[in-house]
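Below sits a lone chain in structure tokens, taken as the form predicted alone.
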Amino acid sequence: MEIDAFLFDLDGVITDSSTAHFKAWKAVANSYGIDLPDSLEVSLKGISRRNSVEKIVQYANIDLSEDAKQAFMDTKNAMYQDLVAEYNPDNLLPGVQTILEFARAHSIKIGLVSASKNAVPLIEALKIKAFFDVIVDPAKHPSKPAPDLFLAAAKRLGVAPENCVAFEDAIAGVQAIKAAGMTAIGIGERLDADYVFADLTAAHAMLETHV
């Protein structure tokens, strides 16, 4: 396996925010009358906020008005800045600033490649920055399980996609990955990437035979 870059999911592989992600969905969903199952969150990773508020009208079958659901995502997104406004290094996932640290040391690109809006002040309080040659911009591109946010970092590297290694946590996102024709590193359960692990620890461990 030639890799020439890393790519990194953010919430799930970089810090833990997903939970933060759906506790603000239920709560606004909850101001609708809308009481969303845990059982959903899994489908809510990963994925754009336009996506995620489609899903939760598509479950609760209701119709909301494009301003209705645009005050739905302004109030997630706020509520959701409100619960990760305290995050520090304390919350970087295993394994996180050990697999960064050894990208830099073998010259491995390293990007970002997350749906949220929120990435970058997220990983300025994780104070974790600095690692990424490419932050790419949700807004620019298709939200997975398209691949263009992918192959948007792979170009802005200037690596071929066959030797990029991305690290996801959510089934769109590994869905994407392998559109884009790169490996796919799945962080968790129950995902169909070429690899799975329970974090970036045991990923780092397998990794290091390949460089």
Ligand code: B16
Contents of the next structure:
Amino acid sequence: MEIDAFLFDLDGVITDSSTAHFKAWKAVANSYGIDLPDSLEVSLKGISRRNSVEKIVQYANIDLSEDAKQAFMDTKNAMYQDLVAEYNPDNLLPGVQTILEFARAHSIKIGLVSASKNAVPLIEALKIKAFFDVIVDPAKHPSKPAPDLFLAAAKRLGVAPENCVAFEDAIAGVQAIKAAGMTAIGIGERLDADYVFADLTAAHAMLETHV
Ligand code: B16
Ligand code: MG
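For comparison with the form predicted alone, produce the structure of the form predicted in complex with the named molecule.
Shown next: the complete complex, the earlier chain at its head.
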């Protein structure tokens, strides 16, 4: 396969902040008397803050005014930011640095395709921002599972979607990659991707044989 770009999801692929997102949702929900089961985590991964609160309200079968939803999201975001406040390069998941350097060495462009509005400060804290040729703004496009964020990255990089390899830990994210016509690499388990690996170290080992 011709590979012109690697497109990375952030939470759950580059760093383990996806657990911080769920921990924060769980804590805020608790303060509303809602007990979020761990089984809900998988369906909240990769989707926007707004879609997450809608899913939680639907799960709990409660009515919240628009103001209350906004307060719910704001409290969650403040909690999430507290949880990742100390993140630093030690919080990079295995293989991140290596695969970014590998991409650079092979002139493969690099994009960040996160649904998170906290993505930029997080990659700055992780000290990897300089690797990215493009960082897509999630506020400007429909969220995953729509393909728009991935397609916007390819367009800005000037590469064809079929020559992009994208990495995701979320079901919604893998759906978005496939809808964009790109090669999907799932990080984790039980993902309907073209390839599934435990981490980027294993993904890199496979990709090395294709470049
Ligand atoms: P924020 P990713 C996603 O990031 C998370 O997986 C998801 O849990 C979160 O709700 C979403 O970002 C929005 O994040 O509230 O910080 O804007 O996995 O696409 O990098
Ligand atoms: Mg993710």
